[in-house]
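Starting off, we have a lone chain in the form predicted alone, written out as structure tokens.
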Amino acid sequence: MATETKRSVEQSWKLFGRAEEVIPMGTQTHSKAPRSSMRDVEPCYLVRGEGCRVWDLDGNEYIDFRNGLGPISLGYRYPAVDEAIRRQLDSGIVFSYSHPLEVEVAEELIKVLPCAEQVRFLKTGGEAMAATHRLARAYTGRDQILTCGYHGWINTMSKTGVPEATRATYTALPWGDKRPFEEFLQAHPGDVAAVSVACSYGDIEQGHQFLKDLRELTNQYGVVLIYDEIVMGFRLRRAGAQEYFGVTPDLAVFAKGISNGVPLSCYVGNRAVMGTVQEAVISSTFGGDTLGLAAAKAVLDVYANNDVIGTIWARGEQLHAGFNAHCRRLDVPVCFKGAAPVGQLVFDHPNSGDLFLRFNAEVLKRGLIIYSVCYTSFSHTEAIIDSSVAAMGASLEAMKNDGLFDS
């Protein structure tokens, strides 16, 4: 795999041309949009997955470290999950009243999530984060939300299309330093409903002190502490950051890995805050569809009976160590930073954006799909990581030979 293979993505780009006529941006997800600078090598469409491998519309095979942008923690078409979905499909998907799976999965989640006294289900992480913000406002009677990190498009206030009055109720503050949060809370006593935080990737270990500081501050000022566990849950630990760092929030959101790719999210938390949902009116027809819940129940069982977290960590550590060794050997300013299951690929160079794109192109030629955060899964084996590291090293070497790291 370390060598280039001749690949064509012609059919992918032909279909993408059709897509642009009928779909804005040609895709539903910004991060899945193909890049014109890699037109000769980047696929626009994937049509099949198995374990840690995917195949594109043109029939090319890849080892995947994007994993559907994070949800695939066990592997594509993981048998226990797919079998659970098929069994439930025979009985139905959505009904006119709730399904028993809602109770069963909620009870299982309460057993493994420290902050969870009650659970409610939705479909996407972003809408579940928006739900927690509404609950915090309903519970406290305050409007302001202090955010740290990305919480999905619904909660992104920095782009166009957001009314100024709405934007004014959100303040984004940086990861890792309690001082901006403390200063805001001191300056606006009684105004802040919640501090809503998603872990940084490269600097994640700062969370040991930072999340402890936020817990103390929110307790002091009567503010709801919310964790965005959409990525970290079922990857960093089963219960995500709250388990890894040992600091319990009032509310949290889980999605992505909770159901190994089937759309499902949940917002969980203490009984007092969750109890405001009736007055706040958070309700969705598809909040309890059975396929997502069947998948989640199977995922919870797999995690309970297998060392999924240990395997994801081990493969991530192997990937980081092997790749970073190539970077040192070639003396290039590139490395993986952060925790092994959610390692951030960093190019410390003035032309970091161009270098990242070129690296993407080089590894695609060698049968790898990567992302700014490279996710290992339960289906990545030691041998697959070894071959992937070799391909990454060969890609860096090709770039160095072309003088791309010269400054």
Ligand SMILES: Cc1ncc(COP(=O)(O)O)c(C=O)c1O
The other form holds:
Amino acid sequence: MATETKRSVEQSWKLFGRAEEVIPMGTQTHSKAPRSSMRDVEPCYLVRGEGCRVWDLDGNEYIDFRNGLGPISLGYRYPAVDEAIRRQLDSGIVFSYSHPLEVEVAEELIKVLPCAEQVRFLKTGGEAMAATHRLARAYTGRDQILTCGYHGWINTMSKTGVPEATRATYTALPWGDKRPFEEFLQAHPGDVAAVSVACSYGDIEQGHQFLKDLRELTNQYGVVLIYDEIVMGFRLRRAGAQEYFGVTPDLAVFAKGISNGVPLSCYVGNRAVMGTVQEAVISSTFGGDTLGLAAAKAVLDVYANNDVIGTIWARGEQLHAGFNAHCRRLDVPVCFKGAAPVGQLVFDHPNSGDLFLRFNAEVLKRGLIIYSVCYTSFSHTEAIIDSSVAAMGASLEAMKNDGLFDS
Ligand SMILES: Cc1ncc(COP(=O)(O)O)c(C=O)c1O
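Right, and the form predicted together with the named molecule of this protein, after the form predicted alone?
Whole complex next, starting from this chain.
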């Protein structure tokens, strides 16, 4: 795999041309938009997956480190999950009253998520984060939310289309340092409903002190502490950052890895804050869809009976060590940073954006799909990681030989 193979992605780009006519940006998900600079190599469409492999519209095979942008924690078409979905499909998908799975999965989640006394389900991560913000406001009677990190499009205030009055109720602050949070809380005591935080990737280890500090500050000011565990849940640890760092928030959102790819999110937390759901009117027709819940139940079972987290970590560590060794051997300013299950690929170079795109192109030619954060899954084997590291090393070497790292 370290060697380049001739691949055509012609059918993919032809279909993408049609897509651009009928779908703005040609896709629903910004991070899935193909990049014109990679026209000869980037597959716009994937049509099949199995374990850690995927196939594109033109029939090319790849090892996938994007994992559907995070949700594929166990691997594509993981048998126990697929079987659970099929079984549920035979009985129906959504009903006019609740389904028992809602209770069963909530009970299982409460057993494994430290902050969860109660659980509610939705379909996407972003809407569940919006629900936690609504709950925190309803509970505290305050408007202001201090955010840290990306929480989905609904909660993104920095772009157009958001009324100024709404934007003014969100303040985005950086990861890792309690001081801006402390200063804001001191300057606006009684205004802040919640601190809402998603872990950073490259410098995640700062979370040991940072989350402890945020917990103390939010306790001191009567503010709801919310963790966005959408990526970290079922990956960093089963219960995400709250388990890894040992600091329990009031509310948290889990999505992505919870159901191995079937759309499902949940917001969980302490009884007092969760209890405001009725007055805050958080309700959705598809909140209790049974396919997502059947998948989540199967995923919880697989995690309970296998060392999924240990495997994801071990493969991630193997990937990081192997790749970083190539970077040192070639003397190029590139490395994986951060925790092994969510390693961030960092190009420490003035031309980092172009270098990252070129690296993407080079690894695609060698049969790898990567992302700025590379996710390992339970289905990546040691041998697959070895061959992937070799392909990444060969890609860097080709770039170096082309003089791309000369400054
Ligand atoms: C940390 C984090 N929070 C929230 C979201 C939004 O989740 P969704 O795309 O399911 O709305 C994402 C999506 O990538 C995310 O990475």
